[in-house]
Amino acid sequence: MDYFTSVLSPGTRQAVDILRAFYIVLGVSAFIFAVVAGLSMYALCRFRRREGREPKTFRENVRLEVLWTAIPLLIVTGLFVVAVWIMSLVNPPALGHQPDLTVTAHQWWWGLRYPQPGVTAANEIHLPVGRRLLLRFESGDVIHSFWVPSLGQKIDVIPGHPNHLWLTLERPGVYLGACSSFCGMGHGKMRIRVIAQSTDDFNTWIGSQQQPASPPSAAQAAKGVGVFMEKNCINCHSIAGLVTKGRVAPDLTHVASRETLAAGALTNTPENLSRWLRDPQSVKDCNMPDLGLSDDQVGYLVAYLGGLK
């Protein structure tokens, strides 16, 4: 799988357009800087103080002033046209279209809801390549910002002010990003992982996510269900097919199918999962309490959650 992390390696049509604007402005800026630096350096070398050379006394030239007012005016007018042009390509208004995915930001994780197939997930966003997708953004608490550099535009996620993004993914791959508007203690570890897939792979993934959670297959895992119920995990987390009243923490129905834990803070391995369950605050600042689990209880939970493919 290819990884994309940078603004300079665009993965969507929108990112390509934005990068085009960036290179135009970069070129214009480089030219202007060269002019300013060149003139300054020339003046400094040519007119440095020497014995017997008197400074000139001119102090005004209206024609020059008009020139260096008019030329920058023309340049910024041109750049404004570029801005308007690229804006209309990248993120036109949603105009009542139904979103393909609603992302709800929380301190400090991302809730995902695919309304059409009816799938709930968290933190790892699967999207199909080649289709123009509409993503809707809502916040469950404070202001966050959804930023995946290779996807192009970032968008603030503001409570009471839903936003949207249009994305047309061009290449399969893993696109890494992060919350980019300071949202409190866990902000630095509120990562985003977008997995762009071919339509077939995406449909397979959707199909698997539509299933309820698999029942525990072994005795250890069955004990894990007990711990999950008893330790009040269910007040915050949902597992389809078990209990689904928790809404304030990531849905765990298919938690074992994810590549990372805790919004990208850990790779999803049994060791990391037990570390997370044992002492979540040591992994990242988060709202998951220290549950005071015994080693056995951690083992049961890891056995159960690790089976939720």
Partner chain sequence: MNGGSVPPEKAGTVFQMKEYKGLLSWLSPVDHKQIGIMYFITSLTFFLVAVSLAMIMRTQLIRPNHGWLSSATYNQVFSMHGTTMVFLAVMPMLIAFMIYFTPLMIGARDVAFPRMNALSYWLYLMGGLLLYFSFFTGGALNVGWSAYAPLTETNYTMSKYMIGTGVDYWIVGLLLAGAGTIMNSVNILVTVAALRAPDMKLSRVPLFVWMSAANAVLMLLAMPALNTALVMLFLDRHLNALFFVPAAGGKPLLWQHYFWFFGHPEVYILILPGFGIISEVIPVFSRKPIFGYAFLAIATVAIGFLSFGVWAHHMFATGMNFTVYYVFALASMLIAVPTGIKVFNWIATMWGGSISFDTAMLFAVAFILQFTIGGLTGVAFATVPIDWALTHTYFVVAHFHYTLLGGTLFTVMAGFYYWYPKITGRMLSEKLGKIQFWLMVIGFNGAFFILHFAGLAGMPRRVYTYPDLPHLASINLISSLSAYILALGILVFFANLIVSLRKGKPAGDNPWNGATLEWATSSPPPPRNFERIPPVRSITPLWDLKESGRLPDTLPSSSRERDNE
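Any chance you could show the form predicted alone after that form predicted together with the partner chain?
Lone chain follows.
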């Protein structure tokens, strides 16, 4: 699967429009630079100081004053029209539209809720290609910013003030980004993965996410459930099919199906999961405490969580 991390590799129709506006502004700026630099070089050569020659002076050249006022005004007006046109294409008002996905920013992870299919996930955003989608952004604590360069726009996520973003993904792939507004000591590892999929693959993923967690069959995994309950992990995390009430940490119902752990800080492997459970603060600044787990308890939890696909 291809990975995209640059504004010059647009992955949405909206990002293509924004890049088009950038090229227009760049072209106008290059033209102005060429004219100003050319006239300056001409003046330096044509009117350089010579023996016995003094430069002429003049006052109140109305024609010249109108010219250097009108041309910049026309340029600025043209760029204003382009900006309004691109804004109307990229992000029209979301009034009356129900979001396809609600993204809630937390210190330091992303909560995801797909309202129509009733799916809850975390950190890795799955979206279908070719559909016009509306994303709603909320904050659970402080100011964050959602920034995935190839998607085109940076969206500020402000407490008490939801923002919206329209997306139409054009090609499958993984689009990488991060929170771009300092939100605490764990900010540097609050990463984003947008996984664009074909409609069939996305529907398959939604169907798998709608299923409750499979009950553990192996003995070690069954013991992991006991450790999960005993250590009060249920107070922060939720697992569908298990009696849990946590809402302040990522949903773990299908944690084993994710490619990363800790909002992209680690690749999702048994070894990294074990490292995370032993000492989360050594991986990133986070709100998850060191639970003082024994080696056996870590092994049981890895067996249990590793089976939640």
